[in-house]
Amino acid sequence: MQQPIIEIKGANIYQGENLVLKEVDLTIKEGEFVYLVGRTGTGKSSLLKTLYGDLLLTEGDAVVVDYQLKNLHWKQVPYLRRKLGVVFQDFRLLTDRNVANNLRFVLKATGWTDKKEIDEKVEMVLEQVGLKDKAKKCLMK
């Protein structure tokens, strides 16, 4: 049985003083592929920001890739993000490099140093999302 990589119980999520999501319960297990859809203003971004440590969770419980989100210390956030993959609708790719080099850049920026491991990870990720044939596609317009 696969263990949850995200488990939220009874969480209230705030943007500043405003309650955005109430009593959130969510479990996502390793290997699951999840889409988050909904109308503008329904709390999708607030939920994601909470999951990757951009919004502090103060009410309820949540564990994401073995990190307790309640009162997560800011120094733990980069380590949490290294273990969690999120694809955003509004991404910012560097147009002076190809798809694979954009991914390499992110891995290096988040602490990866071994070139062989970086190349293997890039290849694996591109294959998982069906873009292996686009690795060398240049992003310049």
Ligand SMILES: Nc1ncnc2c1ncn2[C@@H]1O[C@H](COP(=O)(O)OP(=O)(O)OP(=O)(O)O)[C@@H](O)[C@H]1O
Given for the second form:
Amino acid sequence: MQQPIIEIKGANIYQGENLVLKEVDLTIKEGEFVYLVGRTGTGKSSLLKTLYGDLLLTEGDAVVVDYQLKNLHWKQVPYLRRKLGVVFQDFRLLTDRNVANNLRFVLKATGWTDKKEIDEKVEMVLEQVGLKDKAKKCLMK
Ligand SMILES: Nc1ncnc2c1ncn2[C@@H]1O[C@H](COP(=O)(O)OP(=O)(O)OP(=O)(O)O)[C@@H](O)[C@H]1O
Ligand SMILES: [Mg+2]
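Please move on to the form predicted together with this ligand, as the form predicted alone is already shown.
Complete assembly follows, chain above in first position.
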């Protein structure tokens, strides 16, 4: 049986001193496609922030890929994030470079070194999402 990619057990998630989500249990396995829905302010972003190490988990247990989130040391956070892909509502792209170079930056940061392979990957993913003609678009303009 497939191992879970994300496994949360009995997690209490806080924003400051406020308990936002209580006793969260969640298991997601490789290949699963999961939606998280809920009214505004119910804690969707807080849950995601916990998964990418923006909110520290202090109560309960959670494993994301190979990382135990409980009391995760801040030095581990960049390594956890290299295992995740997050698409933010407000983009969070680097504004000093074009779309293709944003993607190249991420690939290099996650260990890709072969320039040809990087260029092929960038071209392929932009093609897949119908954005190939935007590759050279600079975000500042
Ligand atoms: N940085 C913060 N500091 C303090 N409280 C916060 C902070 N961010 C969110 N909260 C509070 O935590 C609760 C959950 O917020 P959260 O942003 O996780 O909800 P959400 O489900 O993502 O909402 P939305 O659908 O509007 O994005 C809300 O009561 C919110 O006011
Ligand atoms: Mg939100």
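Residue numbers count along the first chain shown, from 1. Keep in mind that what you see is a predicted model, and the values were worked out from it rather than measured. Take the two forms, superpose them, and find the largest set of C-alpha atoms that agree within 1.5 Å; that set is the rigid core.
Q: 2 Å or more on the CA of L19 between these two forms, with the rigid core superposed, yes or no?
A: False for L19: its C-alpha shift is below 2 Å.
Q: Spell out whether the Cα of G130 moves at least 2 Å between these two forms when the two forms are superposed on their rigid core.
A: Result for G130: yes, a 2 Å-plus shift.
Q: Once the core is superposed between these two forms, does K9 show a C-alpha displacement of at least 2 Å?
A: It does not, since the K9 C-alpha is displaced less than 2 Å between these two forms after the core fit.
Q: After superposing on the rigid core, what is the C-alpha displacement of T113 between these two forms, in Å?
A: So the C-alpha of T113 has moved 3.6 Å between these two forms.
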